[in-house]
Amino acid sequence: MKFTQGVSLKGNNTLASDVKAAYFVSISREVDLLRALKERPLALPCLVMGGGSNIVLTSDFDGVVLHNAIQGIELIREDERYVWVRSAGGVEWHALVQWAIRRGFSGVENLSLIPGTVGAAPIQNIGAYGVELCDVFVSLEAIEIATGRRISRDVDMCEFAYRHSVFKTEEYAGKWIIVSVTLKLQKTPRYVTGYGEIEAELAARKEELTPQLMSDVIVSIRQRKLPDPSVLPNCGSFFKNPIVDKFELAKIKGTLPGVINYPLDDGRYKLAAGWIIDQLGWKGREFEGAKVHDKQALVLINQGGGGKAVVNLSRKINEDVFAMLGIYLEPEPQFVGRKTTVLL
């Protein structure tokens, strides 16, 4: 087991920060992952990282990386509706929806092209055009940093909501590594179009809909919105969509009459934060090496500043947003520091 010192951490997050790790070590076997956590320093913190595409390195990192590169999926179990797929928690999460759609399998299809790594994905909760992982999820297995000891997590205890999970929350954040993950998926498709790029598309083409035609809409849609961030480095959609209730709601209509909102079941409202980022005229702006991408308001883009810079700019939008709608836009992605132990 070979812990690598001063590694340069640019190629292994999608915001392309150039920052450097005391100690980095990748893992490709769960028997390695047992051992690296027994034979690494300590006294030093440490940070998990899949494919880096939810996290914003702000400086150095004082500590140890493990870099989850654990691969395999396999079908464990089959009834005649459905199939119950395991997968590592180092696969990237579009190669599992892939494999599961080369089999005619269902129920990832809309969560195409999400960057990241499978063992990622619970803790993000990810989620795209009607479609969460929590509806697919079975359960996953994770490994505690500090003593090496597994656990086993259904649906109910993993807490899902929206993109959060029970390891975003202080007492599980950055002391489990998800090593895998099961999911249920279905052998009769059942389809999530009720959204009009996907519905446009989809007459467009006017083929008969399939799991891989379905896939396809979903990653032309999102090539079309979202920069690629081997071009334009970014970490996807950097803030939630905040949820308000009705007299929040009124209030913001007061200010902002068309803003854009989706009735909860719970009686809240979900507000279209790329549409209050463009309302209020930061689409394009630049902010000390960070800009604000030309065609989605949600995309954040390093421009030489790093991910320091990204985060000031992110600041500077929410000045704006709760000066004049009294709401906080949270950040998708986790920010890491010199010292900041976080599980990605």
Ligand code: EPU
Contents of the next structure:
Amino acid sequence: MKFTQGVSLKGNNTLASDVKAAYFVSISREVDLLRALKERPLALPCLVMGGGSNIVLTSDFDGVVLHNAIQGIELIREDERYVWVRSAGGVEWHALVQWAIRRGFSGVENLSLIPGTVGAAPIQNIGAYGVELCDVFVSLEAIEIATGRRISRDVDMCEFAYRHSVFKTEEYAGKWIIVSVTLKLQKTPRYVTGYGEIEAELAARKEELTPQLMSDVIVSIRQRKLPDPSVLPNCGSFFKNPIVDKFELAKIKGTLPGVINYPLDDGRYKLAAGWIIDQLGWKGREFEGAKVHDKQALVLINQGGGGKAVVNLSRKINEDVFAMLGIYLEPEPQFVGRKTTVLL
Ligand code: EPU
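Could I see the form predicted in complex with the named molecule next, after the form predicted alone?
Okay, now the whole complex, with that chain kicking things off.
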């Protein structure tokens, strides 16, 4: 465990934003974390980073980056139907998915290939293809940066919602490090196949459905649509899909009659932000060092201008969306400036 000064974070964020951290420390054991919290330059702000896949670094960071690299996956309990699996926060999310699939455990196949670490997964309640982390989540353990105090939070205490949890609110954001997450997985698979192209893709494969096949299908759909960050630096969906009430939907339909919308249980509607951005003509457009991805308009690419350029592009898009539809697209990733993280 060693604090290094003036470290470039380019290789630590999938947007490849080339900014520096005043101090950087990578932590691979929990004991080192507690030591690092005591020995860090106390006056400086801290930023916890996992895989750096949902973060927009807009300038050098005048603080301490704590890189959570704590490893380990263990089966902690089982009964006839379920297994309880605890993973350390620094494990790559997809490595945990593969660990489960290799053992025939089901529940996270649809979340295959999501970039980032296990410790970051609860913060935004990662989700894809009809499954969200909260569907399999049991609890997490976290350590408070200011005090080293350890807490445990179960599913209800995390207040999960669409791309949201209590860890995104002012009370928790940036103040805790998630050191482990416990999931409950099924021994007998229950597949979620209703979303988008999954069924067509499964039919084309003509194989017996297993957690491995389900994962392979998800991986191939993702690879078709979402750019590989090592080739085209990006941080996944840049915007959340907006949720509107029926009056707002009716108004938006006046401008975009075909707007793709999914009714929610609470009577509101989730709109496909990618479709909207696409309709407004932004797909493939470049703006001062950033670009809207050619195949999926929700994804913004760093074309050399870094996090700042990507944020500027997102503002241009939002100006258009607001002028046309009267709504604002909320960014999905966390924005980080010189001294602090910016809450959204
Ligand atoms: N669409 C377009 N043009 C585009 C993009 C999308 O017409 O440029 C249309 C699609 O054809 C589809 C609809 O819009 O009919 C929705 O698109 P898609 O199914 O690709 O999903 P999404 O709403 O764009 C969400 C998540 C993704 C997740 C996929 C699959 C959000 C913000 N994004 O995307 O999550 O992988 O569903 O479940 O909820 C992420 O969070 O980083 C992420 C990639």
